[in-house]
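This document starts with one chain, in the form predicted alone, laid out as structure tokens.
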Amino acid sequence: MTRIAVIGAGITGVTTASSLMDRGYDVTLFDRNRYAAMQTSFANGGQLSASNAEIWNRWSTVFKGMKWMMTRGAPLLVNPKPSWHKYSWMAEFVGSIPQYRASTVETTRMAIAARGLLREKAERHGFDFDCENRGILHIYTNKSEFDHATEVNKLLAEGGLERRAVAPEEVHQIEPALNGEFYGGYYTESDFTGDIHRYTTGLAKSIEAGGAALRFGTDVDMLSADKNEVRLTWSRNNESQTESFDGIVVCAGVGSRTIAAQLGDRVNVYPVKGYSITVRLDDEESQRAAPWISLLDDEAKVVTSRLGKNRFRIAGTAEFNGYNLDIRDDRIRPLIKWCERFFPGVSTEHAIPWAGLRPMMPNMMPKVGRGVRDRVFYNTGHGHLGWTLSAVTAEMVAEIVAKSRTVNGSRGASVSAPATLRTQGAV
């Protein structure tokens, strides 16, 4: 049987691992934490949504990171102590502007292939991750934000999404515990929430239990590839082994820079660390005053999910300060504001902060395919979107796999996530 290696037990790499035990490869899944989705899978926003494909490459945004660049609590903050990494990569993210367009609309393909393939492995696999299919709503309490949804509709609708502008009223009916004043709104009944921490562990767990090998709390020590193997040396508790595979996909999430090199690739992850809050619903007053109903204030950079009666995750900001995991007051401070804001109901008294780390390339699309050596695959750097996107880049990473020459004897095209949904359709 043909061996895979998988490096990464986030989301992306749990559910590589489950496509590709599906067509038939004996999977063995590393990573340096002793369970799956320990970081940037952990705790965030909860959402799976198609409504917010729209990618980042704007001039606004670039006029707004430059502006709030000293401003602490800024929904977007830029460190601006110098690095190579990145402000090479802002200036990669800056040259992909005029994709803006075009990745936006395969974006929203991507991510509505994903939701079926997501909703299909759990059930397939049997286990709860806390899913609410009650929709997205997006708020908007000004004109301008709100007209610039209306343009980004378009090419939500361009990519086959139907979200529809909601009157001020009706976001009031959609969401009675959401208190303030607001423009208007954008709907999206076909999206859904969940707990990311939960999907990962609970296919983690049923892969394992079907035969893939976990590897967990072990470091990647070193990796080579040629023509004939992949060895992959690993070390865990000051033991040391050296194994051979077939082939091997990387799903490391910011790691995957460093993993790249040692393969002869460049990836260019950037690590965008986002913050959430997940407030305990531990008294009755909490758990009514709480939405169901999933929220994105597009102004804020602010998303909520409900996950089951007892937690309400808020999520948002995006801060480039390199590999730092510090848990800043500062950021998580707007996320408790924005909770007593439009909650005022719900005790924010216990809320658990968290950091993470979004792996982003700078044109803001998955790097889903092979390396420039043999054998060597990647699914890494969905940036804001692994959670929505996972399921659909795991089917593609895995079709390249077992159509690649270094599998199964036939020559496979390295393609971008992009390039892929244009062949092949919506997954």
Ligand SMILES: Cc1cc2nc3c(=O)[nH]c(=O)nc-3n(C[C@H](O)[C@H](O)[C@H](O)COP(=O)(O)OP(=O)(O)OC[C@H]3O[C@@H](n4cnc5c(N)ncnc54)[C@H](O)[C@@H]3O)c2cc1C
The other form holds:
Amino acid sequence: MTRIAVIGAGITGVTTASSLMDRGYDVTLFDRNRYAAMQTSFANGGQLSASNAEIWNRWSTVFKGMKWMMTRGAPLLVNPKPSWHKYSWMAEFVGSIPQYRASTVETTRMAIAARGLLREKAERHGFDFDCENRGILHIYTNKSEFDHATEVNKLLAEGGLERRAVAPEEVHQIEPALNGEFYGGYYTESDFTGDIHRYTTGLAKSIEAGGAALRFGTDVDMLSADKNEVRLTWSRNNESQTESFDGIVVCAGVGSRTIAAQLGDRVNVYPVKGYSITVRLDDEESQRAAPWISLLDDEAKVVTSRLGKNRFRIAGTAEFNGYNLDIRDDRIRPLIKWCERFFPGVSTEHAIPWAGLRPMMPNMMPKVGRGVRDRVFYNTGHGHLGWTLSAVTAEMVAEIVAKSRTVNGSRGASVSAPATLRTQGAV
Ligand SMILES: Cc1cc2nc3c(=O)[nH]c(=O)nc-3n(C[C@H](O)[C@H](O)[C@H](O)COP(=O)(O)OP(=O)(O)OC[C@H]3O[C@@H](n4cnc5c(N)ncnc54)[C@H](O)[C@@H]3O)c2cc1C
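Please supply the corresponding structure for the form predicted together with the ligand (the preceding block corresponds to the form predicted alone).
First the chain shown before, then all remaining chains and molecules of the complex.
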């Protein structure tokens, strides 16, 4: 049986492992953490949002970013300390502005294709992930943000998404718990939400039961690849071992850049930090006062999800501060204030703070495909949309592996996607 190593047990690694197993591969999944989904796939915004497919590479983002850098509590924070990685990444970000329209349309298409695949995996593997199929409502308190959303809507529509403008009264009809006055909104009925951690751990358990080897608590330290094999040296506690595989898929989130460099590739992922709070809805009044519809406040750059009866997740902010996971009080406080402003009946007495690093490419498009060396593949760099896109990029990379003659020998082009997935148009 052809042996494939997958590095990283976040959402991208676990979905990739599952899509490879669907094609008959013998999969070994590595992660330095003791459990799946302990890094960026732990407590994110929860949105499965084709409606958030707009990429950030625009001049207005750059100018807004400069203004925000001077404003306390703004959604963006940049540590001005010199760093070649940060500033070269930013230069590439600006260089990708001409692709803004094409990349937004492409991301929308991928996000739509991902939906059915994500649900299909959960149904087939039989786990629950607090999925809420109630749509996502974008809210605007001023005309200029709403007008920009109207422009973005044309690109989302080109990508195949139906999203409709709603008047201020309808904003409140869609989500009666929402407090405040709005200029308008945009509602995407087909978007949905769920708990990324429950999904990733549920799928990880199922693929383990199906025969995948899960090597947790294992750091992948050294890698090399040639036309005959891929070699991995990994360490666990004080033990170190070198193992050979027929192929490798790198899904290592913000660790992908270092791994890629060892394999002769440049995958310029930057860790863009974000924060979330999970508000515990312990009392009945809080449960009633919290929204069930997922919200996206485009001005504050805040997203929300209701994760079952007892949890309300609020996430946001972007911080350029290297590989740093400190939870800063001055970044958490605006999320709590946001909750208190729009949902005054929700008790914020127990709000659990968290920080994660978005693995972001400068052009905001995930790296899905081959490396320069035979047998090396990537599914990484999904930035702010890793949960939304994971199911489709897993299919894409598994299909590319399946078509590789080097990995499969004569089996090569004959391997194809399972019929159920082909009918959903993902591959
Ligand atoms: C605040 C916040 C809110 C967000 N909200 C949303 C949202 O609403 N919707 C959405 O679609 N996306 C959202 N995202 C983005 C999404 O969460 C990420 O894109 C996604 O979780 C990335 O998954 P991943 O598998 O690529 O990385 P990770 O989950 O970080 O997994 C990578 C894994 O690789 C392992 N690893 C790395 N290097 C090595 C090594 N050398 N050896 C062994 N193991 C290694 C790590 O331990 C880690 O477990 C949000 C992100 C943040 C931070």
